[in-house]
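Just one chain is shown here, as structure tokens, and it is the form predicted on its own.
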Amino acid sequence: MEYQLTENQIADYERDGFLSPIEVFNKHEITSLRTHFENFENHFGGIDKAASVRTDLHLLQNWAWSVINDTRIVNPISQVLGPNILLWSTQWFIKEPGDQKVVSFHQDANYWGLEPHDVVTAWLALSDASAETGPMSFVPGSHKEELYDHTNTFAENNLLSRGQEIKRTIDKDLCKIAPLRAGEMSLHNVRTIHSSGPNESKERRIGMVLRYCATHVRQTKGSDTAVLVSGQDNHHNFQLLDQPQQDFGEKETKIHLDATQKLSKIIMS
């Protein structure tokens, strides 16, 4: 299998929670998919337009398909998954230059309704997310701890749907921060807890997140969609979606907006 994890890369992963950097894309190929990304948001009017509509894009635009399968970024998923693997759904964590939007310590087990909890992030950086851009922070080995109840804060500040906020006291200084460059990737574990800081830098900083778990995952918080990435779905317990075949195509419209009421629904409730 071409762009494998190492065995020590495997161990940090089991160890942490999460592995980073891992290199996927070079230079040429993550400028050509932020223009795509870039033209993505002008098609719709810019970025706060734009921002309703990017959930899923994979759904929408084959460019966005062709990253989520590829195999630079599935087979080291399915070293730690297992060979039959789902792409659950897409998401973009954007900070523009000065943003002051942050993402509090949470764990994504706690509310995406997902179990078992065989399900793995990649977050793959668009522009570079350095430490100045307030980059991924991870609690090394909280993979392992139970899951903590969260407060809702709502605050207008926060990147998460509801401002989520994890009922655990964090020592920083145990924390380690991922910088990313553009074209790189982290992993992480969907019980680790993590956060991000504001942007101080003057460049965008725009991660592409995409969500994978085994195929014997199960929702537990209503009818879903996914997308069949890698092997053989033998459980059946998700809806499962094909590659678009006209970018912003009648057809491809109705079935992101019906994917994406139910994302909404479940991430929500």
Ligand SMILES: O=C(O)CCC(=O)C(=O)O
Second form
Amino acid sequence: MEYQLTENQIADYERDGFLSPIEVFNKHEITSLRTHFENFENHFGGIDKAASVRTDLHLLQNWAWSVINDTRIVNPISQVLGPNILLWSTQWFIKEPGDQKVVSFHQDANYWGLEPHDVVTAWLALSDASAETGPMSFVPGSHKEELYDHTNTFAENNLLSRGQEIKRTIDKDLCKIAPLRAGEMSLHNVRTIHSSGPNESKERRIGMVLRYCATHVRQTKGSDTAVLVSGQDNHHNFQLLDQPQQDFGEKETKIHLDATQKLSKIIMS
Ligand SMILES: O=C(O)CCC(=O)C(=O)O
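Form predicted in complex with this ligand structure, per the form predicted on its own context:
What follows is the whole complex; the chain from before opens it.
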């Protein structure tokens, strides 16, 4: 199989609960993806208006569908999750130049309703995510710890939906930041504690965040949708969705709305 992680990379991922950086797209490809994304933002009347529709963009636009199915992402994911893989959702973590927005320390597994925790995020950089831009920061090995309680801070400068913050003291000296160049990705386990700081640079920091799980994973918080990106789904735990036939088509828009409403209900519950 092409685009495989090495044994050492897999061992690092298993030990640390994250792996970074992994080269995915070349400069030309990632520039084209960023252009597609920024055209989408312009089409929807700018950054703020587009923010309300960008979740699960792969259900509305074929370029995003190609990203979630790209073997350079899916093959490494299947090396850590097994051959049968669903894409659960696509989200965006964007910090504008000088943006003081942060992401507090949290574990994703606490609020997504997905069980068991065979769930991995691919964080794909559509722009450079240098140390200055507030890249992802991970607590190595924390995926092997318990799931901690979290507080909902609803802090205004927090990019998380409820400003979730872990109730555990974090030794910042032990954290590993994961700067990425445009076209690279990191992988992280759904239990790994992570955060990110403000963007002190003059550039946008655009993270396209792809959440994958094994097909045996269940949604415990209600009905939910996914896309089969590798192998077979013999579990039928999610309503499987198809490739958009038409970008922003009427049918596609309805399917996208239904999927994102379900997702939002789950995440906010
Ligand atoms: O991009 C960020 O700063 C945070 C992303 C995040 O929390 C995640 O992908 O789970």
